[in-house]
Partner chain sequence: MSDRINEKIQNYRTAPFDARFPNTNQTRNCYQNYLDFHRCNKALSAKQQDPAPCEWYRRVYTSLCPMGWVQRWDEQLEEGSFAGRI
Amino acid sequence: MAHPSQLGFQDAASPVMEELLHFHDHTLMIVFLISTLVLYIIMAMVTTKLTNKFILDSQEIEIIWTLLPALILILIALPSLRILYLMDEVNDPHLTVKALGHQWYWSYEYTDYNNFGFDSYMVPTQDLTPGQFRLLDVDHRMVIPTESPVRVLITADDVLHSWAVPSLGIKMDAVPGRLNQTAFIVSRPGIYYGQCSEICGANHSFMPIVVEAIPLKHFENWSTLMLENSSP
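Would you output the structure of this chain only, in the form predicted alone?
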């Protein structure tokens, strides 16, 4: 999760987020090179005492400063399109979870099971236990297995919400009357925090998202226990 004075992204916990981090570093290096070149040219023009009154045009320079930006845009666009299509792929998910946004909490339904779902509310500050995070922890986490493709169906019950977990590279709008979907694979066990990323009313800041990834064997035990507790 993020920490105070952090400048970079959170550590990647999914293959898609790793690709996004690599693309960010790739693009940032191009930006640094362009900025350095422009700064050097500005400084050279400001500080030099040499002038050339006979240069009226230069076709070679015009060709270079036309083709070079086009090449740079291609170097940025191709990796970007690749990741865009990777993020849109949903291949044979092992588990499907429906996330339903409300004012101001989330509901999760495990659609592969019968009558398996729960609401997820933020833990109030006065009820926090040692080790829990203020405004981030919830009473019921969304539990998923690691190293398994998971599909999340996202919608809303009232107003616009947005289901976002930065460590997983996921951000999808929850729109009333519309069902959006996204998919991801969690690389390692852990607890990953997110928040609603669409202004949805007075308590927009108080509907966090917590995803707990555990090994498949433990997930099966957890789901069996939850089904036993929910059965009449």
The other form holds:
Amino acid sequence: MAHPSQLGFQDAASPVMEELLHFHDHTLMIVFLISTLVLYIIMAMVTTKLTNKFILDSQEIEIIWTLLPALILILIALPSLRILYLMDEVNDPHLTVKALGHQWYWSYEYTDYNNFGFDSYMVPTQDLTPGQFRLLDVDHRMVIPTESPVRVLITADDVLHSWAVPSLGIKMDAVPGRLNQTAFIVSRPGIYYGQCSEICGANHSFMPIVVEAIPLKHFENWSTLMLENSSP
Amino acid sequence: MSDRINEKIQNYRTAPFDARFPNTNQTRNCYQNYLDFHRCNKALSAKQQDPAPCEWYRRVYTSLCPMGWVQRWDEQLEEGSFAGRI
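Next up, the form predicted in complex with the partner chain. The previous block was the form predicted alone.
First the chain shown before, then all remaining chains and molecules of the complex.
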């Protein structure tokens, strides 16, 4: 989850997010280098008494400061396109979960084998137990198995919402009447938080998303238990 | 032929990748499988054949479509107000 005065991304919990993180590090380094160079040149220009009133042109520097930016852009574009196509790969999911946005809660459906679904409401601040996170924790988390390709189909029941989990590198709009697909693999067990990312009314800030990733065996136990508890 | 279908249905895990719907918008994938299930049932029942192969379409649309959508369409079918051609 995010923590106070955080500057960078949250720790990556999926391979795609790791790639995005490294790409961001790479690109930000280039940006810092260019900015430092330009700032240095500006300082140097501004703080000197030397003048030269007779510069007209210079073919050599023109070539350098055309080719170098082109090279830098290629160095940014190549990893970027690599990740873009990586995210677009055909995947063969092991599990399909549906996330439906409502005003103002999410509901999750696991219907590969049985018609099983539940609502996920934020825990109100006055009902928090010690150790729970304010405005982030929910009563029922979306549980998925680790290291399995999971397909999430996102839609909404009323207005636009958006399903986002930053540590998995996912954000997908929930549009009424439309089913948006995204897929991910969670690399390690853990609890990952996100918040609704499309303005949807009074309680838009109070409908968080919590994904709990557990090993497959425990996931099977959980789904059996949930099914037994929910059948009348 | 029906052995292969039966095997596919028995080993069903979740809806596989469908090359007809490669993009983010899977609305049509869900709707098409719902239509195909009912069309398959109708066609095979008309020929007095076993509608078991249609089970594949039912598994796929159950995996993909929100339960609320399926419920609404089933009710419309019962009432006769379903908009799709079956």
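Only the largest set of C-alpha atoms that superpose within 1.5 Å between the two forms is called the rigid core. Positions refer to the first chain, counted from 1. The structure presented is a predicted model; accordingly, all values stated were derived computationally and were not measured.
After superposition on the rigid core, displacement of the C-alpha of I55 between the two forms amounts to 2 Å or more. After superposition on the rigid core, displacement of the C-alpha of D139 between the two forms stays below 2 Å.
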